[in-house]
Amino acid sequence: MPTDSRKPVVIIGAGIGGLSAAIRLAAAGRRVVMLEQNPAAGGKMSQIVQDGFRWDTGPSVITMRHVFEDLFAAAGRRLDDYLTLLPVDPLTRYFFPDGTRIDATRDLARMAEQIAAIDERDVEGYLDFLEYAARLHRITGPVFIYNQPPTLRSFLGVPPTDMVRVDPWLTMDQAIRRRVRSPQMRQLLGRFATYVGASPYQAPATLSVIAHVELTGGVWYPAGGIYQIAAAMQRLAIELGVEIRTDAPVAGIDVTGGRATGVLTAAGERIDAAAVVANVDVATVYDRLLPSAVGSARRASLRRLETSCSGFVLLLGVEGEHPQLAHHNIFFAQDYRAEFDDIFRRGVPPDTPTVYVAITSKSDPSHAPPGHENWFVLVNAPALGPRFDWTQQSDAYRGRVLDMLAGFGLDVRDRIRSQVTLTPQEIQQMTGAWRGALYGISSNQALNAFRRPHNRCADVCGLYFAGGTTHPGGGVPMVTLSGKVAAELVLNDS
């Protein structure tokens, strides 16, 4: 049934997926109203300013520049007029327990020199892995990334010879072990599973495509901070006539005759809608925003599905400068497999976690007072469950993370001048993420790409989904593409 184009398309949530959908819908001439529960747009992409320090609180690694260029081009604009994306080199600085350090870079000569110092045989293996990941991108991109959600028909459209070459039944770790020998390179390449909240020991080898977009395509930093992406999108959306209401939580979606006909705000206002795009975790939509009689089977199914991991975040204002650190840094735990067993099998934060530290003041000195640095510290953690109580154990786990950094010669415990802690519980409250999971359902099984909720709701006509919990998945570029798919479906159904 076509939508009524005289009424607005109402978008719940002004995160990156919602802003992407709003821009494309407005560029196509549709009236758009966005409702955001927080004081500012951006969703998980947010920022905190405190005591002279500034931190991005959500995504920290930006890849796939072309996705953002395409979005702005769809509105007849140039990305560079709204946002300055600077290349980051090294892409990431990796620290290993044995003292080895690798500066990951797109410069193959520099990368080969570092790899050869560990195991000369891995130079050839690394190049083979890059070729393999590029092939995965070519084969799977049209089916799983850049188009509408995959179907059996689209999957069967992949030539049989290509189907075999993507190793559909291997895990990432198995595919990596076939190519490199050193534990350091296996750990480095396996880390890319965490970009979608998965384990390299369970995630399908096809997710190695993530390594391609970073190691070959590069990492970008928006001048001013990651939040500038959200600010640029918001600016463009407003220019196109999108109405963005902040501090406007939604209480429910009005469903009449099986169709989404409006949105009810927490303030008691009803907004008629030609269509509704929910830029909210799909499980949360079913659990909190749809009438209980709608989609009960799917609601129960979403609750049962394994989720991606969550995260434990420390925002630290640190006195002193650390020239041994880069913009992006990883400090690997000794036993990587045990870390993921803790998260996904035991449901507890890792006993000895791998720690990620991003320091935007390396690129933007104004993000910290002179002689200080702003550390964004992230540890992968399980989604909320019964085996760990963050309200009681957060402080103790903070100490464990700082102890881990101290073990690498970075003891900053007496030099922290400002701090904010974000647990999976806070992430759930701030963003509506089901159980605090950062990427929706788990990517730890080969067929989960087909289980991911479709961008068009199967239970309610006129309801669409954008964000990291729907197709094509998590990460800022992918969420941007989810907004494109949602907008296309709205327009196609009009």
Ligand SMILES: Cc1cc2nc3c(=O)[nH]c(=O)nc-3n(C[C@H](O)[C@H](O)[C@H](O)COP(=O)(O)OP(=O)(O)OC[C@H]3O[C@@H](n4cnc5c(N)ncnc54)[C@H](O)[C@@H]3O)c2cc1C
The other form holds:
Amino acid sequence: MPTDSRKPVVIIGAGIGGLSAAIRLAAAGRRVVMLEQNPAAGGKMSQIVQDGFRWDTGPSVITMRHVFEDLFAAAGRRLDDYLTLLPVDPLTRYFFPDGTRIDATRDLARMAEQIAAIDERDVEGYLDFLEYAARLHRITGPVFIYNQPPTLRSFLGVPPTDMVRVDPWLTMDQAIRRRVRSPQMRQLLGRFATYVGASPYQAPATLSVIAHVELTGGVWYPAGGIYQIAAAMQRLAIELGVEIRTDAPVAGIDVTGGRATGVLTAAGERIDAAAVVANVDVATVYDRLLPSAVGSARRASLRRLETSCSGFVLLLGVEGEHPQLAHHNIFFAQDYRAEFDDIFRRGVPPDTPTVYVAITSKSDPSHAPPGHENWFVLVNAPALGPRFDWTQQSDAYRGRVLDMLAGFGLDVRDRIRSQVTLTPQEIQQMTGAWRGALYGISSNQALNAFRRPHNRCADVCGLYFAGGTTHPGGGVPMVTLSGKVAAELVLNDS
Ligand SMILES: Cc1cc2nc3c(=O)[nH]c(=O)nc-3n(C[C@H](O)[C@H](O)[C@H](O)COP(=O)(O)OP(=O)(O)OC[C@H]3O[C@@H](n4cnc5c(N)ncnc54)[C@H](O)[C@@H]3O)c2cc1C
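Could you give the coordinates for the form predicted in complex with the ligand, as opposed to the form predicted on its own above?
Now the complete complex, all chains and molecules, led by this one.
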């Protein structure tokens, strides 16, 4: 049934997927109202300013610049007029327990030199891996990333010769092992699985496309901080006439005769909608926003499916400067496999975690007082479950993370001048993420790309999904694409 284009499209949630959908819909001439429960837009892309420090609280690595350029171009604008995206080099500085250090870079000569110092044979292997990851991107991108959700038909459209070349039966770790030998390079390349909250020992080899977009395409830092991406999208949306209401939680979606006809705000207002786009985690939509009689089978199956991992975040205002650190840094745990066993099999945070530290004051000195740095510290953690209680154990776990850094010669315990801790519980409360999972259902199983909820709700006409828990998946560029997919569906159905 076509949607009534005189009424607004109502978007629940002003995360990146919601903003992206809003921009595309408004650019196509539709009236759009966005309702955001928090005081500011951005969702997981948020910021905190405290004691002279400024931190991004969510994403810190931005790839696939072209996705943002396309979004602004769709509205007749130039990205560069809204946002200054600066290349980051090194992409990431990797520290290994044996003292090895690798500055991952797009500069192949510099990369080859560093790899050769570990194992000369891995130089060829690394180049082979890059070629392989680029091939995966070429073959799988049109089916799994850049277009409408995959169907059996689009999947079968991939030529059989290409199908074989994506190694559908291998895990990411197995595909990497076939190419590089050193434990350091295996760990470095396997880490890209965590960009979608997955384990390299379980995730399909096709996820190596993530390595391609970063190691070949590069990493971008928006001048002023990652939050500038949300701010730029919000500015463009407002220019296009989108009405963004903050501090406006939605309590429910009105479903009449199998169709989404409007939303009910927590303040008791009913807003009529031609269509509803939910930027909220799909599992949360089924759990809290849809009437209980609607979609009970899917609600049950979403509850059953394994989720991606969550994260434990420490925002630290650190006294002193650390020239040995870059903008992005990784401190690897010795036993990487044990880390993922803890997260996905035992349901507890890693006993010995790999620790990520991003320091935007390296690129933007105004983000910390002189002589200080703003550390964003992130550790992979399981989604909320019965085996770990963050309300009781977060202080002790914070201690483990700081001990781990101290083991790498970075003992900042006496030099923390300001701090904020974000557990999976807080991430759930702040963004509506189901069980605090950062990227929706798990990517550990190859078939989950087909199980991910479609951007057009299968149970309610006129309800669409944009965001990291729907196609094409999590991560800032992907959710920006999900907004495009949702907007196209709304417009096609009108
Ligand atoms: C700690 C952390 C690190 C990350 N690192 C990276 C990274 O380095 N690179 C990367 O690309 N990605 C990263 N991500 C993932 C990335 O942030 C997300 O994939 C992306 O921002 C999610 O966008 P989204 O559109 O799905 O919406 P979300 O950000 O989930 O936003 C949903 C919005 O809906 C609102 N909402 C929920 N319920 C309601 C309601 N009932 N009424 C009204 N509003 C509601 C929420 O308040 C929120 O604003 C990270 C995420 C986290 C948390």
